[in-house]
Every structure is written in structure tokens, then in C-alpha cells.
Amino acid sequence: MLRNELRQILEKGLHDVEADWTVPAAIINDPEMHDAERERVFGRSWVFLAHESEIPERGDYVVRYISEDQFIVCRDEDGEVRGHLNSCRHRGMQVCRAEMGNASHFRCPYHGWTYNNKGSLVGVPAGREAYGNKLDKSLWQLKPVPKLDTYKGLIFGCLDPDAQSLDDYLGDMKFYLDIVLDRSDAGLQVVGAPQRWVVDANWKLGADNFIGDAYHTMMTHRSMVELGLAPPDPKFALYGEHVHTEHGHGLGIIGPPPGIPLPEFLGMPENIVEQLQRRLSPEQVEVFRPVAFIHGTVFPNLSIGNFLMSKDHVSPPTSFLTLRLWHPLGPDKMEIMSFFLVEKEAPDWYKEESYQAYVRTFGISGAFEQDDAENWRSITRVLGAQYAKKMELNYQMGRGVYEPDPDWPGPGKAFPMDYAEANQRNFMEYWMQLMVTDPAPHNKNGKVSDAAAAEALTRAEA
């Protein structure tokens, strides 16, 4: 149960984000808020685990996380994708201590219980002497991820066995995910292992930044304009559409600044352009044709960046695709996992140029990445203090300036410029709905129950 003080903060926040477009600062860096978040947000949401191309062969595996629980995501001997809790059923020891590899079996180093990659317990040392051969191994398999599913190569897991389907959870966001994930016949491949690093910042700041914060680029990344790595207009992220859908998802779709010609379809190779025009719907092609940047977040902690940028000040811009996982390690610390993806059928020259553009801008040492991380560290440190966490944060950008765009060809609620904060409010509102709703937020269709949400709002307005 939530402590009364936390509940009051969240219920007031739920009211204010709708009525006043503000968000309580206390949600960023508070240990009790983080403890509740692990159960109420990460215990109920579909969380990205891996891309199928990371485990192409039978026996391939990676170790990934939902909050603090770690799972072996593997392709078993029959080629099926599975997810097992990385914990022996005897004493709870890790059965896999490498982050990735290929194995037909996983053995606990403590007492030697051994599991195959389907999760079945197949070996118990001294079984005859210790258990009289009476241990029923079928009852002691590795615990599976309660719900595991894939969408266009992305593997998601959910700890709530009663959660809605992944298909319903993604909802209208699939229209936009397809533009990124499904534009070639052979699909995408993750190149190499994801880059990983730890930042002293709350995970929600990364999700907030990617879901809709185009506004920060003018100040935070101005040096990139001056270095010739971004279009020569400090407001280059203004010119686009700001879109959000149900369940807290959202993205920004930015076109070229006025007077600055950029290639259609992010300048992708001709063979990929031919395929995407055949595979995507006419509405998706219309959305994608003028794009220069796509940034978005699938609630709670998977972000997408598909950007057209130069690797240096003399090279033409090249597009690249990165996925970001903001893995919480505490209220003031997260591990960032950054994946580089490229179409399998893209020509080699494009793959190399795309990778170089990624590494030099949004890779672990990329200039954009360092700019953002310093801001997130400072915000987290400041908002963890006693007085600072009592204030409210302003999410009012666009208020009285513009209305939803009636001509937007895609689903969701869209606004005709990317300097807005509707996506962030949508994200925070869903986050607070999950936080204040006890204990099962879903109705029989798996969605946040209208009655539960209405009850929470009534309490907030009281």
C-alpha cells in the first residue's frame, strides 16, 4: 500500500497534470516513490527485453532486466524464443552469469542443479542419495517470464500474468513503430552488443527527453549546430508533428527546417526506399516521406531515435536507428543500453556510414549523448533535496498556442509542431494512474479500468 503522503502527492499530481499542466517534482528522485514504481509501473507494463536478431541461432541468449529481476532471453533447441528468471529454484543463485552467449544448458554454480534452455530441470547432483530419486523435476523448472511476446522483432516481457496483450498495449503506436521496424523485407539487425553505461540520473528523464522534448535541442545541442553535425538552424527540431497515443506512448516526427533541403525518407538507400513504399500503408508513407528525425518512447522505458545527422562537419548527413533502454537502478541511477540497428539488406557503404554517424553523435561517447546526460544528472541531484522536491514542474508548453491537428494522417492525438509537451503529460498521466491505482489496474480486457481511473481522479479532485 502507498503511504498516505505519497498517495496525496500522486493524486494531486494526477489532478494537476490534467488541470494545470504541472507535475510534482517529487516523482523524480524519492526512494519510496521508486520502491512503489518497481511494483506498480514495472510490475504491470510490457518492458522491452531484446531484439530477435540478438539471438538468431538455437542456444543463443542474452540476460536482460525488468526492474531488478533478471531474465535469460534465449532461443531454445526448437527455435522458440523464451524468457527464464535467472535464478535457481534450489537457493535462488544465478544460473547464468555471462551477459550473452550460446548454451544448451544453464548450471547453478552453487549445488549444480542444471536446466536446459527450455527451462526444464534436467540434472540434480546426487539425486539418489540426497532426494531418494523422489524429487519431481517437472515441478522445479526455471520460472518463466509471466508474459512474453514479440512485435516486429522486438521481444517484450511483462510480470503481470493478467495484463492485456502486447498487441493491445502497443495499440495505435504500432502505426509509427512499423515505419521504423517494418520498412524492409528482411527486417532489421542489431549490430554488435548494445553499448551500456551508468548515469546518476532517474530513468524517467531519458524517457521524457525522447518522447517529446524537441525544445531542449535549441539550447542543449546548439554546439552541434555550430560544429556542423546538425542542420544550420538552432530551431531545427521545431518543424514537425508531436503525437501521442494511449498507454503513455508518444513520439515527435520532425521534418527539414524551411529552406534547408534534406533527402526524402531519411536519405535511406534506394533498395530500402523501394521496399518501404511497398510494405507501408499510403498514410505511413505520407508521414515518413519528409522526415529528418523521429524520436519517441514506448512506455515505460524503451525509446527510439531515427535521425539524419552528419558524422563530421564535412560529410553529408546519414540516417541511423538506435533503441534506448532506460533501466532503473534506483531513484537516482540508471543504466542506459543503446542498440544500433540497420536494415539487413542495406548496402555495406550505408551500414558503415550509418554506424559512424551513430557512434559520433548518439553512441556512448557521442556529443549529443554527453550533453543530455549532464542535464539529467543535475536535475536528479537537485530534485532529490528536501525543499526542491516540494515544487511543481512546468509542463505547459503549447497551452493556448495550438490545437490538435485535424489533418494529420496517422492515429493518436497530433499537434502541428514539436515544441510541445502534450506527449510528456500523456506519459506522466499514465505513470501516475498506474501508481495510484490499487492493486489490479486492468479490467477483463486488460486495460486500465475506467472505474479505477475514475476513482483515483475523484480522490484527486476531492
The other form holds:
Amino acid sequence: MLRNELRQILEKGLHDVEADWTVPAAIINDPEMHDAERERVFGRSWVFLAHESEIPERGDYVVRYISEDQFIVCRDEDGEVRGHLNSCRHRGMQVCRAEMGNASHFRCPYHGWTYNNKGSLVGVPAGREAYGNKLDKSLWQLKPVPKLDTYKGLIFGCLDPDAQSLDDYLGDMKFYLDIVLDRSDAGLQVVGAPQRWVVDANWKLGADNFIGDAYHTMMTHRSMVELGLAPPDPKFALYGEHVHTEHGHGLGIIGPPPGIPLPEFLGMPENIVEQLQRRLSPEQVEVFRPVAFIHGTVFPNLSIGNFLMSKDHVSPPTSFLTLRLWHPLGPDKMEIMSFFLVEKEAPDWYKEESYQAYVRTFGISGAFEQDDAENWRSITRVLGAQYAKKMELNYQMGRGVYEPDPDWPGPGKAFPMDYAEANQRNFMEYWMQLMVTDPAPHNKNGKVSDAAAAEALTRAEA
Amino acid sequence: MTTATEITDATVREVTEWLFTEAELLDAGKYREWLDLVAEDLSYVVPLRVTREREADTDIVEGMTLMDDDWDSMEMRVLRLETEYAWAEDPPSRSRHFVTNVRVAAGETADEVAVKSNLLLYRTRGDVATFDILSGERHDVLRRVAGGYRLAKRVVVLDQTTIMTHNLALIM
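Return one more block: the form predicted in complex with its partner chain, after the form predicted on its own shown previously.
Now the full complex is given, and it begins with the chain already shown.
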């Protein structure tokens, strides 16, 4: 149950985000808000876990998180992608304590219960003597992620067994995801492993920044503007489109200002350009052709950055693709997992240039990324205080300035410039809707559903 | 074939002094002067590590790093800090490089030495009463030039997989 005070803040917030285009500051750094968010947002949304290229071989695994729950995401012996809660059914111990690797079995180091990578309990030490052959192993397999599905190589999990399908959840956002994920025949590969680091900031600030905030570039990244790595035209994001879809997703797509000679299709190598023109629809090709920057967020915490950028102040720009996960660790703390991806079939020179451009600009040491973290931790600290929490934050950019773009070839609600905050409002509105929606009735008052009760009964009888 | 440098007490003393001088420049924010101590063919890498089973050959990830710089990108970092808008380090962090366990060995060529050292980097920002610490081992190649040494190569192997500081804006 939401405390009345929280509910009032959120219901007023829902009203204000539509009527006044403001958002309550209290959603950023408040422990109770965070507790509710874990259940109501992360307990219901499809959360990105891994890319299929991270576990290409049978037995490959990585350990990933949905809120606090950790899952072994693996490719089982039949080649199927699975997600198991990383917790032994006997006492709850982690059965996998490495971040990644290859294993046919996971054995609990506490008492030795052993599971295969399909999650089945296959070994219980002294099973016959200790349990008198009465332990039905089939009832004690590793808990699966309630829902697991993939879209174009992205593996998502969802803790709500009654959630809509991943396909429906992504909805119109798929049109734009395909431009990034599906533009080559052999697809993308995650190179190495994600960089991981902890920032004293709320995860929503990363999601908010990537979903629509082209506005911060000229100030936050001004040092890089001066060095020529970001567009010198302070109005560069006027030459872009600002698009959002249902379920809080959104992105910005920016082309070069008039008269600036940038290559088409993010300057991708010829073979990839040839493939994408064949693979994508004419509308997707039309959207992608003039692009220099794509930034977006798949609700709640997966962001995409596909940028044309130089690896230093003397080199020409190369495009790179990063996915990042804003993994919440508390109201004022997140772990960033930053993935670098590249088309498997891109030439080696491009892979190398693209990697260097990513590491030096948008990795943990990147000359752009550094300044973003500085802002987000400062905001989080300030908004954790009682007087600051009562503020409304201004989400009014574009009010009375722009109208939806009737000529945009893609789905969703589009605006003809990327200096806008429609995506951010859409994200916050959906987040607040989830927050005020109580769990399904059968979960109320601590009662369990019929199915769960039946399972418990079966287990007791076994 | 070139002969490797003979490592004398004097060499060890010179190298150690060089590392301490470098640390002093970095902690004082004198990045332009630090750049003068760097060779033009610099390779500066901070590998990415992950937690692996003991049976894995290495926990260092191939193909991805936390930093991978050369002379040009290091100059970019210094030029950036010299603008008025490098917010990640303005106001600057207070940092302290603790450099210990210096081990000097012969390099691959007569004018190079291979130096390992332990690094503890303390960092604090603003008026927040907390701090970040990075611990790691440096593997340096120092090249002897007229009047001293230049850093030709540095690999900093950090002792964390999930890094507990909000960015790697400091030179390690």
C-alpha cells in the first residue's frame, strides 16, 4: 500500500504533468518512493538483462539484475536462452558467483545442491539418506524469471507473470529499435563485457537524459563543443525529431544542421549501408539517412546512444553504438552498465575506430560521460532534502512553440525539433501511472492467488 | 640486438623519484606539465576486469577497456580541463596518489625500463564528507631521454570490477 502522502504527491504529479507540464521533485530521491518503485515499476516492467551475443555458446552465462533480484542468464544445453534466479532452493545461497563464464551446472557451495543450466535440480548430496528419497527434485528447480523474451537480440525479463508480451510492451518503439538493432544481416555483438560503475544518483536521471535531453549538450558538454567534438551550433538539436510512444518509451533523432557536410547513415561502413537499405523499410531508411545522433530510452532503464563522434580533437568522426542500463541500487545510487556494440560484419578498421570513439567519449572515462555523472549526483543530493523535495521541476520546454509533426514517416507522437520535453513528460507520466496503480486484487492483503496456493499445497504433500 | 639496461640502485632511485614527481604534478592538477613527461607514442590503458571462476585463465576482458588513450586523446583531456567548462573536475577533486612497492626491471630496449608499482588513489569532491578510493597495480614503461624519463606505456590494473567512483576523470 502506498502511504497517503506518497499517493497525494503522485496523483498531483499526474495531474500537473499534463496540466502544468511539471514533475514533483520528490520522485527523485526519497526512500519510500524507491521502495514503492521497486515493486510497482521494476516489478511490472520488462527490464533489459543481456544481449544474445554475450552468451553465444551453449553453457555461456552472465549474471544480471532486475531491481535487487539477480538472475543467471544463460544458453542451456539445447541452445535456448533462460533466466534463473541465482539462489539455491535449499537456503537461498548464490549458485553462481562469477559474473560470466561457461558452465553446464551450477552447484551451491553451501550444501552442494546442483542444478543444470536448464535450472533443474539434478544433485542433492546424501539425498537418499537425508531425505529418504522423498524429496521430489522436480519441485525444487531454480526459480525462473517469471517472463523472459528476446527482441532482435535483446534479452528482457519481467517479474510480473501476468504482464503483457514483450512485443506489445515495446509496441511502436520497435520501428526505431530496428533501425539500430536490425540494420545488418549478421546483427550486433557486444564487445568484451559492459563497463560497470556506481554513481550516487537516481537512475531516472540517466533515463530522462537519454530519452529526450538534447538541450543539455551545449552547456554540460561545452568543453567538448569548444574542442570541436560536439556541434558548435548551439541550436543543433533544432534539426532533429523528438518522438515518443506508449509505455514511456522515446527517443531523439538528430541530423546535421543545413550546410554541414556529414555522411549519411551515421557514416557507417559501405557494406552495412548496403544491408540496411535492404533490411529496413523505406520509412525506416528515410528516418535513418540524415542521422548524426540517436538517443533514446526503452522504459524503464535501458538507454541507447548511437552517435557520430570523434575519438579525439584531431580525428574525423566515427559512429558508435552504446546501450546502457541504469540499474537502481537505492533512491540515491545506481550502477551504470555501459555496453559497446558493433555490427559483426563491419570491417576491422571501423570496429577499432568505433571502439576508441566510444571509450574516450561515452565510457566511464569518456570526456562526455564524465560531466553527465557530475550533474546527476549533484541533483540527487539536492533533491533528497525536505524543502527541495517540495519543488516542482519544469518540464515545459516546447509549450506553445511546437505542434506534432504531421509529415513524420514513423509511428509514435513526433515533434519536428529535439529541443522539447514531450518524451520526458511521457516517461514520467507512465512512471507515475504505474506508481499509483495498485497490484492486482489477488495480491492484496497478503493473500496468495489460487495457482500459488495450489503449488504450495502440492509441495507440502510431496 | 640491443642490450637491456642494467638496473642499478641509481636507476631505481631515479625511477622512484620520477614516479613521485609525477604524482605530485597530478595531485596539483598540473596536467600540462604532466603531458611534458609523456612520450609521443604513449599507450595508456586501464583494462576491464570481471569476476571469473579461479579456473579461468584471466579476469581481464579482451576487446574492452575502461580507458584506452594515446598522445592525442591525452592532449584532448588536458585541453578539455583547460577550458572553463570541464564540470567533472571543476571545482577540481582533491586527489592523492600513493605510489608504493616500486619494482624496476630491464625494459625491452636499452633505453627503456619496466616499472611496476602499487597505486592507491584517494579522491574527494565538494563538501561531501565521503571519499572514493581506487586501488591498483601500474605496469609502466619509462624511456630514458636527455634529462630524465618519459612515460611510454602505462597499464593500470584496478582491483575492482564495478568501479566505485562516478567517473574516471583523473589520470591514474
